[in-house]
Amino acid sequence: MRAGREDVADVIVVGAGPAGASTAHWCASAGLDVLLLEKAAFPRDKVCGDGLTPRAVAELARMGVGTQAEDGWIRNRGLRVVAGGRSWELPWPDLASYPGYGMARARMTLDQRLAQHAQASGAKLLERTKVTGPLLDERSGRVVGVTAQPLDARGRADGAATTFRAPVVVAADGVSSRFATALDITRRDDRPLGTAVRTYFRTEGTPRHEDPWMESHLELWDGAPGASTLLPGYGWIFALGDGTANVGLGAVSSTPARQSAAGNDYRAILDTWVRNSPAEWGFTAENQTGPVRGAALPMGFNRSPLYSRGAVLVGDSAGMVSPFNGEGIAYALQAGRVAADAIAQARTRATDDSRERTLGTYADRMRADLGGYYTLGRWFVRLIEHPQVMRAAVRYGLPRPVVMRFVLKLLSDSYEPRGGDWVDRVIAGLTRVVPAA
């Protein structure tokens, strides 16, 4: 990219999901040479609920990503909560910091759109390029690039392996993050871990077509509600505006060990739930448009440090999923923005020591903003692991508008961090007084 230099870029980004695309966009916008490496070819799928909270929509607006309906985006008004045989429609709060609406878009096209946006900003995207490990400086052990293998359309090696060098590498390679693991940055076993499974159904001619509410079922029954067996987890139905809906369920445990001990077959649970759903919803085998797929949800900064020896961790590779609601896209986009700012600032520093200190501010800023919130999320997960607590919350808390207003802002992370009403001030105060995650 720059003649006369051994480095091929100022920064290499490993993985072109939301976190990687955001990092690449912001780095390129700051005038840096960016190489964005993606092992698959777009369009490609990722397991997700496909819902975007107002916090995520705000990040898209900062990036300058167009979200018009004619380009495949659908807005939603808020969250419809279903539990105890009743439902409540809770509009997203209209705040100065975040818009009063959320959005939905399938990851099959969302990730491609964000990668294209990064390209338009100046990043160079190489698809079907699998990063096989970090390249380390022999004397310092610092990351100075990556080794990579070109792949063919079937994901097999296609040609000779190659090396790309850069002074900073960003790991945006997802929950497994082989790049971070190769640097001995391992996952923590004291952080919540979620599981999500989902599929898609055609919705034309059903009440689910273009539903303006993201629907969350806090209770899953294997038959008529209240007259059958309660299943573990919570379900969702998100209309995508393209004639389909994302239908799935999730579950969370306070530690990976507790999740393993539960031993639930969530694919079978999802199948049971949709088979017993109302016939007018159309959740039948004939209307199903894709397989049931599942993924782990790494929560609450479950991998650290976020920066080490020239390597920056963003998104799922750092466990930036909310323990409250399984949301990860908003934090992935935010992490890319904050990481890019630290990387761009570090490029202006005159000494190695000052560059390292500046790169380290990324981790400080992310923990300052999200650490307290994630700590509250860990405590929340420990509470709802007890069925009696969840039943009491559904029975006595949900019917109270003040409680629901508080819960919506807390669980969706849509509150004013400074100022706002009394609910905003209480939540913001709690995140500041608890220990950061």
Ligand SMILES: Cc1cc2nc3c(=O)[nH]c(=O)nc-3n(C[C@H](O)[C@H](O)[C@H](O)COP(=O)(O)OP(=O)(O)OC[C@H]3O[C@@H](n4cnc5c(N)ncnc54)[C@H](O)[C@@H]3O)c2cc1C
The other form holds:
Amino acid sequence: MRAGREDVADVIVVGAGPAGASTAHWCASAGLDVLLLEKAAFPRDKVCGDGLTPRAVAELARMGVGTQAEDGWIRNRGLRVVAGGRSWELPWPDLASYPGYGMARARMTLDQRLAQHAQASGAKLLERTKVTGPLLDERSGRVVGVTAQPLDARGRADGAATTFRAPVVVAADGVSSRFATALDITRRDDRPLGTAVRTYFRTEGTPRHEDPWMESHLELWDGAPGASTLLPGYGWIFALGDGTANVGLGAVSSTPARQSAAGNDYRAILDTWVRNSPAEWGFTAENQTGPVRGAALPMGFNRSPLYSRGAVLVGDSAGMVSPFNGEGIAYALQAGRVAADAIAQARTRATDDSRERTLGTYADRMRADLGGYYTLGRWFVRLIEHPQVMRAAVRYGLPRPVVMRFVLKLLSDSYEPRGGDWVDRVIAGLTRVVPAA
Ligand SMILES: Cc1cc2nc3c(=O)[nH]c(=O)nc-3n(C[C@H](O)[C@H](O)[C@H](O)COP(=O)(O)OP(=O)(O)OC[C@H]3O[C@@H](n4cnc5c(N)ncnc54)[C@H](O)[C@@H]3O)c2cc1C
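What would you give as the form predicted in complex with the ligand, now that the form predicted alone is on the page?
Below: every chain and molecule of the assembly, starting with the one above.
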């Protein structure tokens, strides 16, 4: 912080999930004074599948986050896809841009680890500090800081409300992003929205223990298997390497309106799926180590603009979850990196106008990189919303190795952006020719 000023910084980051921790790490590494404000105290839980694709692992490596087995990290080789009574093991592709493995780690420890990493890079983390709103410059309407409320261990106000100032504020406060909403940056109703639920089971002594594959079940029925409707989504089992597995399922709709109209009870569907699972997996009430919890997955840039009047939106606050697979951590980490670069560059500009244009490059770069991919994702969601398309894809597409190679790279966003084999070139070409979301 500035000498003698605890309440002034170069950047304020609201929320210390993956997006906030990444932004704070990269900004601090660029020599900026960073204030990272988090309403919870670590370790804290976050509803998630805890899966990290090679894309996420590549971001962790860029940040310099150690991911050794002795520190509790477990690697996986690829995806095991289960559908139509069969299963296929699909190794992560071997690419120059991404490692040939994924990982899984409970958010309870992952997020704490990332926040500590940001601190070690020089960011100042204030836990139990809830941001209550933006601080606006009266004349320009530009964001010049935040108002915040210290909380006690039970989440109640503890002491006087306070004010922090910075020329740039990053909203990394997750899916509901009250910060963005307070600036009238609301959610779009033409973007896909997912809903997912998850729980944890102890796995020792079961075949699920330390499974080297991330398992996806592509056939989710809203009632009895085979005799009810096939849902547009998938179920997962991710071994976490700590004696437990994250077990959950999610479904996606092309718009929030369709999501509410579907009116599915995902907890009940998870319950049915788990109850019908093989007895040797041990998914019993005795082995269940946490409640079933659910949350929304905001997809395909469902909040925009990504930059406005001194406020930068990263991660779930900007709706950066992939419509293809529900993955959001990799994009949250990436957004933090790209945002920090724009913020650091803006600091070197001499005029307000030039600083503003430089901050705006963040939105341009995110769209250039992900906009086309998210457009494809929106089309994909519209297709799989039709149960007959899902059924045909499972029956005729899955058994073909070429199709599966294509699907794995497309759905996990793990393809070579330049060069690579013909599959990489087709996917990269498609993302460039379609209009950016
Ligand atoms: C059931 C489910 C399963 C999922 N599975 C996966 C998966 O396997 N892999 C994957 O990559 N993604 C998955 N996702 C998506 C992933 O969880 C999110 O995309 C990711 O957490 C986004 O990170 P974030 O930092 O933007 O937001 P968050 O992780 O939500 O972090 C936001 C932070 O801001 C804090 N905060 C909020 N408001 C305030 C405030 N006013 N003041 C201060 N702090 C505040 C919160 O406490 C929190 O720490 C899943 C999501 C769900 C719901």
